[in-house]
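One chain comes next, on its own, written as C-alpha cells: the form predicted on its own.
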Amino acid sequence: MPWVARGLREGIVTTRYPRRPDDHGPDFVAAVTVTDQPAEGAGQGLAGLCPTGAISVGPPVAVDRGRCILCGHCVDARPEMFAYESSPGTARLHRRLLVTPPAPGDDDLEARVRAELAARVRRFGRSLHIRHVDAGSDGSEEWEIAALTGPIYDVHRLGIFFTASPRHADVLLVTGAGTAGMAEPLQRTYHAMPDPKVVVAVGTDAISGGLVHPTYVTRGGVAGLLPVDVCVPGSPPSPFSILHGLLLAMGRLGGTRPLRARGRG
C-alpha cells in the first residue's frame, strides 16, 4: 500500500494554525495596503488605477479591501504608495473596517461589534456547523472552502463542520455577488437556521459585488439580502483567511491580527 509508505515518509502535514503561525500562511497575497500618503498634488490619477473603484483619494488615500480584487494594478503602478500584505488575519467584523488606513472611531466600532457578536455566539461553545450557499460565485471561493476539509487545514480538528441542512447550521457561509435568482433561496436558508446564527460573506464578490457591479442580475454583494456579521475579503481569499473569519465568528480570536507588508510573489 503505497499511501501508507507515503504517510510515514511525509509525517503530519496538518497546519497548527491558529495555535501556532503557519509557515505557508504568509505566502498568500492577502490584501493591499497604503504604505505612504502622496505629497500635495501628487495623488492625481490614483483612483483610476483600480478597476473596481477600491481606491479613494481622500485625503487620506485609502483602499477598500471589500472592493479590491487583488489585481495588482496599483502596486505595479505606484509601488512607493501601495504594497501587498500577507497574513491570515484579513476578516473583519464590519464592512467599514475593511477600509485602510483606519478612520477615527474604527477601534470603538470594532470593540462594540465584537462584544455584540460574542454575546450572541456564546452558546456555540467549541463547535460550529456551517451551511454554505453559492449566491452567484465564479467558483474560485468554492475551491478554497473545499480545501478546508482536506488534510492540510482539517477544520474538523477545531470543531468546525459543514452540514447540508440549514436547520442544523450555526453559520451561513455565503459566496457570490448575490444574484437575483438566488435572493429567495438565500433568505429561505437564513430564516430556516435556528438562533443564534452568524452570516459570513466570503470573497470580494459577496462583500461588494466584485469586478462588475451593480448589474441587472446582481445587487452588489449579499449585504442587501442578509445581515452580514463577518467579511472575508479577497478574490479569492486563501483558506487561512476563511478560517480566520470562521474563528472570528466563533469568538475564538481576541483581536485583529496585524498584516505584514511584502513584495509581490
Given for the second form:
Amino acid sequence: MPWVARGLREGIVTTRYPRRPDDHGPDFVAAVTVTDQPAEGAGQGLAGLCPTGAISVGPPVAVDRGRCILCGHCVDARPEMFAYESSPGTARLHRRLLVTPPAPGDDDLEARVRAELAARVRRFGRSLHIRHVDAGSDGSEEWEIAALTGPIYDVHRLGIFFTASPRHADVLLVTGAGTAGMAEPLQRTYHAMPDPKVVVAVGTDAISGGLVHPTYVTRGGVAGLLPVDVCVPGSPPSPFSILHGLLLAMGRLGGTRPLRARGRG
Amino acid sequence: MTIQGDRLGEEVIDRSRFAEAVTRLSAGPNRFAGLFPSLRASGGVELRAVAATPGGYTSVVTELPPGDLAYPSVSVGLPAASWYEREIHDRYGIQPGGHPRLDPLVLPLLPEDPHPALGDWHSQVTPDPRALDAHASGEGLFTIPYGPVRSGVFEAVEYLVETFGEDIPRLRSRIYHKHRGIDWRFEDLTPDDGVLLAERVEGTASVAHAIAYCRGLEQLTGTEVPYGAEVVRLVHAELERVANHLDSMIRHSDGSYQAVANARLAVHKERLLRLRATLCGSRFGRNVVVPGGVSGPMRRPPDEARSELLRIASGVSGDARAMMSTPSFLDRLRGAGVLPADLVAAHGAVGPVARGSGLGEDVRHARPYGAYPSSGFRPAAPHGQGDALARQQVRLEEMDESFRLAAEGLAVLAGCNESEWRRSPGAVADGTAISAVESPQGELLYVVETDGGRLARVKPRCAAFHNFALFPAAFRGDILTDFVFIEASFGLSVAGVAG
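Mind giving me the form predicted together with its partner chain, seeing as the form predicted on its own was just shown?
Full complex below, order starting with the chain above.
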C-alpha cells in the first residue's frame, strides 16, 4: 500500500485563504496600480507605453485592469507612477470598477451591483456548482482554474464544486477572448443553466480580448455574448484571484454574510 | 514587392513543380516541417515549404499570382502537408489542386464568409451552429459528440466518436471553435511587443514561444544574446517543460482514478508554478524573454531557488517511480493508442509523441541553440512501443533531464556576476528568418518576416498542430475508455493547434 503512506506524508498542505492571507499570495503579480499622478503636462506619452491601450491619460491617469496584460512596460518605464500589486483581491463586480484609481460614483455603482447580485445569489446558500467553458483562451487560464480543485487550494472545503452539466451549474466560468466558433456553444450553455445564475469572466482576454483582439474571429471579450457579473482580471489570473472572484459571486466577501469555511479552515 | 529570404539560400520554384520540389526536399534524412503562406501587397501569395535537415532548416518558395491562387497539391505525395493546405485554403482561398480532403479546418463547415485574408482582415466570421456529421455507417453504430463544451476544465475542441459501444472505428475532430487567428495580430505590433503575443499563442508554453520568436528576430537583427541571459532562458524553458509533463501525468492519473497520485502530482505542479513565480513574478514565465536577451536577473537568489527545485525534483521522482510500478495505472496505458513507427516517420511527427514510437529528434540535441551546446544535454532514450505508456516514459525521462538542466543552470547563475542581461537589438534587416526550439510538446517553429523594420508576418508552428493530424490514427483497435489516455499522452494544447 505505498500510496496510503505517500498520501499522508506531507500532512496538510491546503491554504487557509480566504480566512487568512496566504504567505504565497504576494509571489504572484496580480495587477498594476497607479501610485502617483504626474505633474501637469508630464503625462505625455504615457498611453503609448501600453500595448493594449489600458492606460488613459486623463486626468487622472488611470489603468484599466480589464485591458492590462501585466506586461509591466509601464512599471519599467515610469516606476514613479506605476507599480505592481500582488494582493489577489482583484476581482470586481462591474467592468467599470476595474479602472484604477476609482472614479467618482464607483462606490455607488459597486453598492448597487453588489446588492443586486446578493439578492440573486441568496438561493445558492453555501454550495456553488461551476461549469467552465473555454471561449478561446491561450490555455493558461485552464491550468489556473484546474489548480483550484487540487489539494493546495481545495475549493471543496468552501462548498465549491465543478460540474459536468450546465443543468446543475450555478456559475458559468468563461475564459478566452470570445471566438466566433464558441459564440453559439457558449450561449447554449448559458441558456441551459437554471436561474439564478452568475457569469464570471476569467482573465483579461475574457474581459476585453486583451492582446488577442481584434481579429476576424475574436469578439472583444465575452461581455458581448453574455451578461457578465464578475470580472477577474489577469493574464492569467492566479488561482487566488479566481477564488476571490468566486467568493465575490457568492456574496461571501465584504457582504452581510460572514466569511467562514465549513470545518477546518 | 517581394521579400527575398536571402538568409535562407532558398530557391523560387515555379508552382507547377512546387509539390514535387517539396516532396524531394522532405525526403530522408530531411523531414517536412510546415507550409507557410505570406500575402503580398499585390494580392499574390508567396508559399514557403520548410523542411528540417540534419543541420538546420531549408525551404523552397513559390509565387502564386493574384487572382489565381492555385497550385497542384503537395498532400497528394506528402500526407503530412494536408492540414497546412486545409488551413491556407480556409484563410487565403488558395486552391491546392487534387487535395484528398479539403474540408474547412479553422473556419465554419460551410463558409458563407469570404476568405478572411483576402477581404477585410478584421471583419467577423459568422458563427457556425452545425456539428460534425457522422460518416461511418453500419448496424448498431452510433455517434458520441464530445465537445466543444467538455466535461471538466478543458480547452474547447470538438470530437465526434463513431462507435459500436466499445470499439472506435472512426474518430473525427474539429478545432475551428477555438481558432483566434492570433498570428495576424503580430502585424499590428512592434517587434518588441510581438514577444507578448508570442507568449499567448500557447499559454502553457509561453517561454518556448517567446524564445523562438526572439531567436527569429535576433537572426534578422544580428543580435548576440549575452551568455547569462541564455542560461536564464534555459532555466525557464526547462521549468516550463517540467510543468507541462507534470500536467500530462496529472491527466493520466486522473483518468485512471489514482486519487492519491493525482493529488500529489497537483501539489508538485503547484509548487513548481510558485517557484517560477518567485523567479520572475509570473507563474508561466512571462515577461522574462525579450528580444536581445532577458528582462533582468532572477528575482530570487539562484542558489536558494536551486535547493527548492531539488526538493520538488526529489518529490516528483519518488511519486513517478511509484506510479510506474502501480499495475492498475500501467494496465490502462499499456497498448493504448499505438502509433506505428512508419506512420510517425511518414508524417514527420515531433516531440514526445514521435519519441514514444522510437523516432523524432530533439531540437536541443539535433540543432542545439542558446545555452544548450554547453549544457551537456542528453536526449531521452527512444521507446519503440508507440503506445501511451511509451510516450509517458519519454516524458518522465525528459522531466529528469529538465530538472538536472535547470538546477545546473541555476548553479551557473549563482556563480556568475553578469551585469548585461540584454543587448539592444540593432536595426531590423528585411528578410525572413526561421527559428526553432524544443517546446514541451516538441519542435516549435517560427517564421518571422520583416519589412521596413516592421513585422510583416509571423507564423508560429506549434508541435501540437503538426502532431494533431495523427491523432485519429492512434485509435486503431482502442476502445472508448482508452480515449482519455490517448488524448492526454498526445499532450495537446488546443490553443496551439487552433492558432
